[in-house]
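Take a look at this one chain, the form predicted alone, written out in structure tokens.
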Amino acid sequence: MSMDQHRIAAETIRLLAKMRAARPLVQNITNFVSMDIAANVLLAAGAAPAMVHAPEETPEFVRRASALVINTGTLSLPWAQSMDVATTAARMHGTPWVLDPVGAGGTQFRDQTIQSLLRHRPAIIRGNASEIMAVARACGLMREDDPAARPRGVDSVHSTAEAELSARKLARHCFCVVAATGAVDVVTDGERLVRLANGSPLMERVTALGCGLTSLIGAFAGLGEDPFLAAIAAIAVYGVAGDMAAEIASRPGSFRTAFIDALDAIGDTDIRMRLRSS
């Protein structure tokens, strides 16, 4: 399937309209830092957020949700258990789910939790370049002694160009779509690969905007279409909104507000005129 810039823009416009019409319910088991921004991102873009994580109600709620998003940011044993319950239910009911492996490679507990979650077959994995490389290492797809596969903290110390091979390998290994995001975003299903180049440097200076992107990817994944197209469309919308926000805000605090407004305002013309792919 050819995915030139015109085709990407057309698919993004189509899926954004479909998402806004469907208003998918996205269940988020996410970290404490990102709950507010993730919920506001979903609401502004046109989806419906739910921050439901208790294992006592998660299996019942997964059946109602259009998609499930799992974020390993502020991980603990009870949360890991809740994530396992939720992803088990998602696989049982055919609910697509998206994994954000925040801090992958940081600790053995985190890597073991992520490996366990992968058994339940996410539709999409979204992380920064270092996180994607670390997950690939944890899956045995990179050498254990490769220093490039060991990130520091939750910020990426690698470019997405460095992560492309790992992303392809991980997508093939997990039979899913992998998105490595950064200055240039890379989306692959192991065979197809698209690069997107929208967004503002200010996005890195507002906490949990990356987590919010994963939640938005969940909204598009909940439409039941090709996960590869869903990930591309969500990332394209997010990046273009970042460009729009940067035109009216020059500092992180004002940018956060402008970005939420841009997600609400973004339309077909914005996507056609602003989208950049390579």
Given for the second form:
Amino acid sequence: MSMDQHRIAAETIRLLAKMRAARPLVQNITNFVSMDIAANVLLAAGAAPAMVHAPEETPEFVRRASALVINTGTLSLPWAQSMDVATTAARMHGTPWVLDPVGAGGTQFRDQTIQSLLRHRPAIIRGNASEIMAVARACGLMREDDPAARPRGVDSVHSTAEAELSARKLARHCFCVVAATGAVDVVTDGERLVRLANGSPLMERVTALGCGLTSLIGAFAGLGEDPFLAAIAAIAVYGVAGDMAAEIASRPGSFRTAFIDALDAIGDTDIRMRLRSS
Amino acid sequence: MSMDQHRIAAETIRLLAKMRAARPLVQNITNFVSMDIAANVLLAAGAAPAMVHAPEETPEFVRRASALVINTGTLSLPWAQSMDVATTAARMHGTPWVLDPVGAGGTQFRDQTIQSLLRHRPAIIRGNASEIMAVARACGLMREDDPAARPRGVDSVHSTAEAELSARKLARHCFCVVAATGAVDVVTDGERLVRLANGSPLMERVTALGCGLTSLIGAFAGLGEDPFLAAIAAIAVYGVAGDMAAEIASRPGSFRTAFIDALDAIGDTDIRMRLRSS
Amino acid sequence: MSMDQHRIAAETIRLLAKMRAARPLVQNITNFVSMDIAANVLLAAGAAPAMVHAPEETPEFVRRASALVINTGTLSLPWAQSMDVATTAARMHGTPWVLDPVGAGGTQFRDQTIQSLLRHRPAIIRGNASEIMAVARACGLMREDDPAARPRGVDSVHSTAEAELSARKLARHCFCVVAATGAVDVVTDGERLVRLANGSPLMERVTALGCGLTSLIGAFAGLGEDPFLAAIAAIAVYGVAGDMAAEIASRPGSFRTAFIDALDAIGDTDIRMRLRSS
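Form predicted alone done, so how does the form predicted in complex with a further copy of the same chain look?
Once more the chain from above appears, this time first in line as the rest of the complex follows.
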């Protein structure tokens, strides 16, 4: 069952207003590259970021957070342990958590850490197409594909169209929502599937904007509604803000500034006029 | 004993010129979110930042630094140990150090670390209203207040007016200067108390600008004058630069850029014309 | 043997086109302050950044990377161990690696770590004048100079002209290319020596732009050509982009944005018209 564009815009507008009113506290255990931009994305959009990772205080903190975001970039063993403690606590307290499996498929250490985290039941997984395919593969849901098609680094070498089957299978396997984002963004809970097509190619020229999106998904997930709608709304807001920024700036330095401004400026009319789904 | 606005402006102008001429080296053990913006704040204002935290080299480095800044955001046990080593060395060498108790009152680990650091006698403590009240409470200076009023995350849920008594008591208890900053900034050494009212609401929409202010206070503290004046001057410069930036930019992305520019541009006339104290 | 300006411009244009076509994957083990800006420098110029430091996955990752960049800012013992693992793997796989000895000469811990890394044979070392002189001194190539002239923090207290002899000796000693950058940039392989004179004083007013340059040198080193040419081309691109940005912005906040834009915008004509060597 798909949702029509009108309905997606209406739900996005509703959830954005609700998120800005609630100002959800989003705890992030995220990579060093994304620390600044992810916090600024959350603040500009209207949420309250907190970067807290010490095992000594995470269980106490998770209880108060509206959502938890786990991002495996710049991974290390101590941080993997923090992620384990945090997601264990999130599950215990019923705090929804969102996984960004940065670099999945890149190394065994990365894949093992991600597999271990999946046991704690994320509400939503967001990655680029290659990462979503790699997680599905590591879960044994897809056959081993051509190793030549594996990502060298942290960027995708696949389109999200290629990742749709992996996303559906992974969503069913993990009982969660899976989003594979790129030129077209695919969101599925295993049954329903929505494609969104906003955003600018410049978003891949600014570091950690994907990580920032995962943090914003956390903010919407923290509202306690259907995680499928939460993921769609966050991705729609992000993409429309990208369109708005691309009208102001055409190069990555000024685009970054314009994008943060757009997350602050974005309103109902922007969403209603610009949102594109299929 | 208060200081009138004319005197505060004159001292701020004098100390800013002295700081820019001296270009004090400010060692920061600060959180991952603030690393970039705190260094850029110091550079733009005219100081020399250094982010050095390893226990293996900190004692050697602190000796050469004009001031040390300790910020408890993104705290972990190894970083808490680094902070202990650094503040021990600072005390031994007479290097003034400034504490930013990010997240005070949020978790037991945070509060215990902060209490432990206080033994090494900071020259200045700067936090938001809720953090200053939490530190005072943890020192046993204030009765336990309503737990519902405790901050969920790292943002303040109190005004600085509510924090004045805590600030005064904490300053007397620790023999240091305490600054609670927000819409109105309060600075006290336990006896004297000054209120400053510059700055823009946009400053809370850009991550880690509070951390950047603490680093700038470090730069002024490194001049070796009265820490009460140092804190006032740094806060005045920061607030006036915020006013200047808010005339150029109205959203958080462009505000951040304009604010760094303003810290570079700010001159005597800006301070004289714009400074507001009460 | 020097190279004339015409030849340097031609090689820079050729290598920039080659780098943008190849989009080399550059693994960075760099300091926390530079994480964001170094990744954005690489993305804007046309390379693919990856920040990966865990010993558990670094050997696997280095094999796929086109180049490795090691930067000793915000050093700690665990990160020094990561650097050791990464450079060992780089040497084994023939991946060229570039060293940025941030803070060399500042502490014993910093100097010992750098000496230990040199055993794994960097292709290129880039630092400011004081850092290059400190590394040469620690290698026993120069007599102990005036301790009063040692850097207090991470900024240079020497001009690159003073560092030329150290750079030459260090290049011969380590069988590598050495670049000392500043108002004038000096690049040498021990025999050949080129001086470049582009760039803006504003580049020292934005944090970690030196670190970003080292990462860009990594991107050019990853092309597998003569490291001497790679270092020159990266430094030339960086300096010309600095000139371009300085025509648009005159203060550090807006300069940073304009500089990232310029790394994206820079083309053959910019290099041909603006490059200055001596």
